Every structure is written in C-alpha cells, then in structure tokens.
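In structure tokens, the next block holds one chain alone, the form predicted alone.
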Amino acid sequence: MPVSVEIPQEKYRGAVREVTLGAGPDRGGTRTRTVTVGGERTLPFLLFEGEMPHRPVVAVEIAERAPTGWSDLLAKAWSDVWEDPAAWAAKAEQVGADLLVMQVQDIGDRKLTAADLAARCKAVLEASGLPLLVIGPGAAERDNELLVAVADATAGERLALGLCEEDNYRTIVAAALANNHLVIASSPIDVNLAKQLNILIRDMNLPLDRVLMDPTTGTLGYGLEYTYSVMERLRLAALQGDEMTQQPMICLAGYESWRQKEARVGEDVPAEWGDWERRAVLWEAVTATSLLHSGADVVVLRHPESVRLVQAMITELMGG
C-alpha cells in the first residue's frame, strides 16, 4: 500500500535584501550589464522551501598591475594581460565573471597616485560592461584618498566600494553617496560586529540597499567551519526579520585560499597531496562552494578553472 510521506518545511517572515550592482544608460551609468543579488526567503538552495529569486555569482579578482606574490599557477593563467587593467577585465569576462573586482596591492614603492588608479577604473570600465567593485589596500588613510578619487571619476556606474571597516567608513560611504555608487561593509567574524557596522552606515543615510556585507572569511581548513557557523548565523537571522543583517554576503575566497601553502605551494610538500594545480583548484572551489552553501551571495575567485567550476555548481543546485 503506497504511503505518503509530507516533508516538513521551514517557512520564514523576513529576506535577504535585493542589492543591484552597475548602472546601465537607464540610471545613469554605462554598464551593459547590472547585476542583482539578494532576495532570497529560503536558506541557500533549498528551493523547496522558499525563494532565490537571484542566483549567487562569482566575481574574478584583478588588480589594478601585475600583482606580487601570486602564485605560478595564477601567473600562468592571467600573466599575459595583467599587466594591463582593462585586458585583464575583458579576459576575466570571457571566462565566466559576473562581476569585476579591483583589489589594489598598493604595496613598497610602487604605489599609484589617486588620479593614475582612477584611470586604471575607468579604462577597466570601458574595456568591460560588467559591474566594478574596488577594493582598496587596507589602510584607513590610503583608502579614503584612493576610495574618493575612484567615486569621483566613475559617478553613477553603481560601483561598490570597500572595505568599510570602523576605521574608514565614513569617507568611504559619504563618497558613494555624493556619486551613487555602493560600499561593502567590512567586519571581523561575528554577528553583532557585522550588525554594528550595518548601523553605522545606515545612520549616515546610505540606503541599505546600496550595501554588501563581506562577514570576513576562512578558507578550508583554516576556520572555515567558524565562517560557516557565523555565516549561517547571520542568514538565519536575517530571514527572522532582523533588519540590520539582511544584507547579502560577499566573501574573498580566492584571497584566502591562494595564500594558504596547499594552494599556493607545489614543491617540498607530501606526495600525499597530489597534483599541484588540482589540488589548488579544487582548494579555491571547495572553500567558495562551501561559503555558498552557508549564504554567500558572491564569492571573488582567481583561478579560471575555479570559475568555471563553481559556476557550474550554481547552476545545477538552481535547477539549471
């Protein structure tokens, strides 16, 4: 006798808030393409139980020149278009980048003025049609005089600019009011943290929905499963109607698995660990699908391969 078995199923009152990157002709911009992440009323991928009206994307990391300290694998890869900004976006686009991002090394004496990395943005923009977020060196001082130069030049493509941290988030958000573009809001790993920020830039009367919320990350076996943990906290959360965590989740998984020795190394290591490019590859995809699963809305990724492989994996778990 056939029996029917009914599936419990969680229904939720709140949703991640929709956030759209670039801005075509229509609104102000020159963008192709725009990009809207966000939306979702389900944790990730259990469609049964909710909506993802936006599938989650992967955005190809650049820099702003050739970068130091990548990895040979990486070098082999982008070598012969990073030394030029706008090349290696187009190349980027071409093997599967939803989004561009521009993370300035900024690093000894090879610093570029302000002016010079408005310059690097604005020919990445023309050679692209994808959606721009720029990511600024990490020190307060520089990125708000790097952060400004770039909202002013760009005024009106939706650019999301970062990292807001506590430090640095005033500059950085009161130049993307006076431009419309974006920031992502940076917080080490914790949920009240990542609210308090969201707070903050919110009082200065950006709209929420101009703001990214990049929790900070692991990559595997470094903290990952703390990542996930917070992560899911915070989409949690954020499907019960907490307000100030609804943000979708950006998460920098190419950076922190590619300066981990099992991706960044292929000599002098165990024979155990096998092939040195799979085993880095699969590093990157491995941390960025798991992110994924625990609420990423974006995940920046390095290697092509990565791409290609953590695309596909999207599209089979939204039902092609």
Given for the second form:
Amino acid sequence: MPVSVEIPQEKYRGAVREVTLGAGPDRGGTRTRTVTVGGERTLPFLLFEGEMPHRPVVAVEIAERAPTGWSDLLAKAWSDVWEDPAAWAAKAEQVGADLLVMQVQDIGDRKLTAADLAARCKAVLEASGLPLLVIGPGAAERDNELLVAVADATAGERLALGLCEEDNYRTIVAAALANNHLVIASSPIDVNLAKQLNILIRDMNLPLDRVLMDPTTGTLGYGLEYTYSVMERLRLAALQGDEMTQQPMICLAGYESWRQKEARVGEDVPAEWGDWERRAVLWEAVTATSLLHSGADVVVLRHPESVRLVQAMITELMGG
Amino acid sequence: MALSGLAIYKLLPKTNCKECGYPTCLAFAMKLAAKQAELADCPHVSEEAKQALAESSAPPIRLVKIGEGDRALEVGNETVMFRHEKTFVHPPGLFVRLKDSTSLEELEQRARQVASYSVERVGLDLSLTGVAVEATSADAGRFAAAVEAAHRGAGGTPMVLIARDAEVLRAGAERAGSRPLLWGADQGNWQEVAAVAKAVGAPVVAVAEGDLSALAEVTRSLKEAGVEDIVLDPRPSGPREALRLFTGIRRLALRQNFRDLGYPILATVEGEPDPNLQAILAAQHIAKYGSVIILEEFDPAVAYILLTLRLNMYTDPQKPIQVSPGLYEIGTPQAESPLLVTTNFSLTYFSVSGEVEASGEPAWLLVADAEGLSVLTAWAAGKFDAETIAKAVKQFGAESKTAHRKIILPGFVASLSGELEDELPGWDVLVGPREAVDIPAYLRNWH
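The structure above corresponds to the form predicted alone; please provide the structure of the form predicted in complex with its partner chain.
Every component of the complex follows; first up is the chain already shown.
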C-alpha cells in the first residue's frame, strides 16, 4: 500500500537579525551597493521549511600595503595590485566580492600613521562601491588608534569595525556609535562568550542591527569542527529565540586557511597532499562552505578561485 | 526509538505474577523502558511481544556492512542530527567511480591507486574506502571482467557495483569479493535485484528519483523479499535538494522512527561538471548525512581534504584529541639542543613536532598539560600560563636534560615571557615563531 512520506518540518520562533552593511547617498554614505545579511528563520539552506531572505555573502580580504608572509599563490593572484589598496579593491570587486575587508597588516617598520591608513580606506571607498569592513592589526592600543581615525574619516558609510573583543571593545564601539558604523564582535569559539560580548556591546547602546558576530574560525584540519559545532549551537539558539545569539556570523576563513602549511607552501610536503594550487584553493573553499552549512552569513576569503567556487556553491544552495 | 513504559506494559501478560522479581507488570515495564531489566525475566511473555520489543530496540538507522575483513566499511547507526548533541559515529565511505568502458589494465591500475592511497594526519593513517564500478552497457561479460580487474587492483577493499540490469549486476557480484554494495533496486527491478543480493549475500541500494514515498516503497519491498541490509539513494538534483532530502531522511529516522527510511544514505557528485565543485559537494555530504559517497575522480589533493574533513566531523566533540604531557625527544637531542614548549592538543603537538623534525635540528619538545587545548585557546582560558609551563619544566626533568637554561615559547604567548622568567629564575625565555610552519627557519638561527 503506497504511503505518502512527508519530511517533518521545524518551525522556529526566533530569527537572525538583519544587518545592513554600507550606506548609499540616501543614508549618509557613498556606497553604490549595500549588503544586507541575516534574517534567517531556518537552518542554513533548508528553504523548504523557513525563510532565508538574504543569500550569504563573500568578502575579499585586502590590506593597506603589500602584505608580508602571504603564500606565493596569493602573490600570483594579487601582487600586480597589492601595493595600491584602491587597485586591489577594484580587482577584488571584479573577481566576485560582495564586500571588502581591509585587514590592517601593520608590520614592523612599515607601520602607517592613523591618518595615512584613513586616507587609504577613503581611497578604497572611492575605487569601489562595495561596503567595507576594517579589521585592525589585533593589538589593543594600535587597534583603537587606527580604527578611531578610520571611523572619523568615513563617518556615515556604515563600515564594520573590528575586531571587538571582550577586553577591547569600548573604544571601537564608541567610534562606531559616533560615526554611524557597525562592529564585528569576536570571541574565542564559545557560545557563552559570544553571548556575553553581544550583551556588553548592547549595553553601550549600539543597536544590535549594527553587530556582526565572529565566533573565531578554525580551519579544515585545524579546529574546524569546534567552530562548526559552536556555530550550529549559536544558530539553533537564535532560531529558538535567544536574542543574544541572533547576530549574523562572519568567518575569517581565508586568513585561517592560508596560515596553515597545507595552503601556504608547495615544497617539502608529502606527495600524498597532491597538487599544491588545487589543495590550497580547496582548503579555503571547503573551510568556507562547511562554515556556511553551520550558519555563516559572511565568509572572508583570499584567493580569487575560492571566491568563484564559494559564490557558485551559494548560488546552487539558494536555488539559482 | 524505544517504546514508553506504558506501551511496553500493553504487550505484557498483565497478571502481576511477580515472577520477574517486580511487584507488578507495570513496574517491570517501567524498568524495561529504562533498560534496567531484561524481557527474558518474564516467563510468560508472548512471541508477538518479544518481536515488537526487539523491533523497537533496534537502532533507528540500521548499521550496514560493506565488504569483509580489516577494510570493511560499516555505516549507519547514527543517533543525532548535530554532532554537538553527542557525536557522529560511523564515518562515511569514500569511493571512486570507475567505468567498465575503460581497458582492463587501466581499471586494475586505477583501482590499485585508489586502494593504496594513504595519508598520515595527527598520527593516524587515513585511506579511501574503495572503488565503485559502473556498467555502461548491458554487456554482462564485459562488466564481470571489469569488476574482476578492479577487484584484483583494489585488493580486499569494499566495492560498489552499479548496473541497472539485475543480470549484469549478478555477473559482476560473482567476481567482486565479499559483500559488495549493489546499486540499485528501484520500483521496476527490485525483485530481480533482491534475488541477486540474497544469492551472493550483499547489501542493496534502494533508488528512487527525488521521491521519498517511492523510496520507502522500494525498501519495504526489499525487506519483504528478505533483504535487510539497505542503503538509500534518493538521487537529488543538486546540492540544495541533497540537503533537503538527506536532512529529511535523517529526521524521519531519528525523530519519527520511520523504519522504511531508517538506513544509511548514498550520495554522489555526478551531476556537477566542475571537479572543484564536486569536491565541495562531497564535503557537504560528509557534514550533512552522507554515508557512502561516490567521487568521480581520484586526486590526492581532494582525497586528503575530504579525509581530513571526515576526521574533523567524526571526532567526538566531548573529547579533544590529546597527547600525554611530557618531555619529548625529537631526533637525538643533547644537553645543548634547543628546548621548545607547547600544549598537549594533539593537532598542536603534531604540527610542532612535525616542523621540528623537518628542521633537521634535534630538539626537546616540552608538552605542558593544557587540558587538550591549542596554544591560543589554552592561553585565553588560563590553562597555558607561566605557572603551568614552569611546573612542566620541573615535573618532566627539563632542568636535568638540558644545560643551556633557555626555553622557546610559542610566538602567540610572547606576553608570558616576563612572568615565566619570574617562575624560572636563572632561565632565559626566548620567543619563537607564532606558526609551526616557521619553526625550521627559526631553529636554523638558534645556534
């Protein structure tokens, strides 16, 4: 006797917050394109049971100067433009970026002044109409100094500034508040620490529709499973109505993948690791798509080919 | 899904005879539901009750074995939707598709290449599962010869045989070694395929294009024909449909105890023309409920990536993989050899020890007990601080094994230098590189 098999559907009462990056002239900025992420009412790509109003997006990482220590494969892709962040931004847009991430390198004796960095960010905003995210070098005092200058110089653009961490978020949040920007809240692979930081930021009166959450990315083979599960737990909590977990998530998949040996180097590695370029690109792309399946709304990538692959996969998962 | 105490009670004699050792049948039923008693303790239980209870205690997703011996694949018996709920237990098999239109010599050689591929990661040897051989025509003789050649090349590894025609499948199955997985039985040919499966003692793939109702009918028919070991292939049209169908099957099995779809899932990447997108889709299948995954090519880079991902996804989330804290010798270190310190997270240990070894410089590697966390995570959690490191130096005899009184800290915890110098009077604390990959260059300049 034929039976009709129905897939059981989950109905959630919560939803991820919608966050809009970038502002056009109507809202006090100069962006020709703004990007809204979040809004999900179901787990990633389960569109048969709930809404996912905005497709996840791909950000491409650039820097204020030619970076040091980047893999030769990345140099091959970008070295023609990476002395000039504006040219780099334009090329990143060409290869398929939805967003730009300026990751400040700030290396050794090549440090820029805060004013210089702000000028370079302005140049990027002139060269590309995409929304911009600016991430400081990761040392508290220097982050504060640089990000405040960038925030002031780009007031109204709805940049995202980061990384806000538990022991260093006040100055960055204040700079975002004062200049109509957003922040990236970063916590070390833990559901409760992520919630706590969102609470601290909310308590400074920054509206939560101006907060992206970075749960800290472990890459394939190097802690991916921890990030993957923490993100699944955060997303389930968000859908079940826990307000402090409802921020869209951003993952620095490119940075984390390219610092691992599998992606970075092609010599003195086991033959079983196979072709270097294919391995490196897929290391980054598989890291990113795995994180998309666990709830990422923004993945930040480095290699043009992984940008293409991840964009193609998002298109297929969203149904064209 | 187990029955409730009340549901079990309805199956019992309800005589309250106490011969089981409990005062009433209801009390006994409650103990059975809690798995604290055995049904055999009831001397009067009926045959129907025994069968119903055995059925209800079977796992919601059947464990299916493909192949025999050391390299046999066991898949199924999963109990959760998300790995954080408990853990994923039976890692999916990764097979590479070969076609019988290829020359026999090449088939044998390609099968050997797949079966002999092995890569080491965190002290484990990871391998692919085996090959899938597909019949491209209705020529039984050709398929049998192809399977035989592939089997010769693939040694004792499990095989998947793919043919629409049951007689072609039978010809292959007779040359394939033990328990090949037979693809596939659909609404049209299930009787013939079931007969082959029973004759050769092999598991069968039930196939229905995008339609779970039809798929459930095929499995029910197979089961009635006496085939117990079944794998499901709902043939999704793309990644999005795969996610919907596989999630649906897993939910039906786990949440509704829907027996007709309580089997492992077979997933392919055949509809995707771009080889890199095939690799990414295979990665999706590893994370999202695939148990038998068929790849369209053998490529070491892709194999290494998928095996690494499989290892990640099937790691027990409650137990980080750790190594024992201690003072490890790399090469044959002397009293003047460098001393590095790191944490006991196994990945950290293997990354660091691998690079120290690659440097060619014999060295001492002190592994502190950081509760199995990586350097940065342990540091953030206060498990890898100056006190912990100083304690490890003393506990594992670093002071007597080395003469130079210098210790190299991971670059990420450079901020611990001052405190560590306070904890270890007379020692120089040096700051090494942040990433393991930079250790060889660092050690070359150590002298």
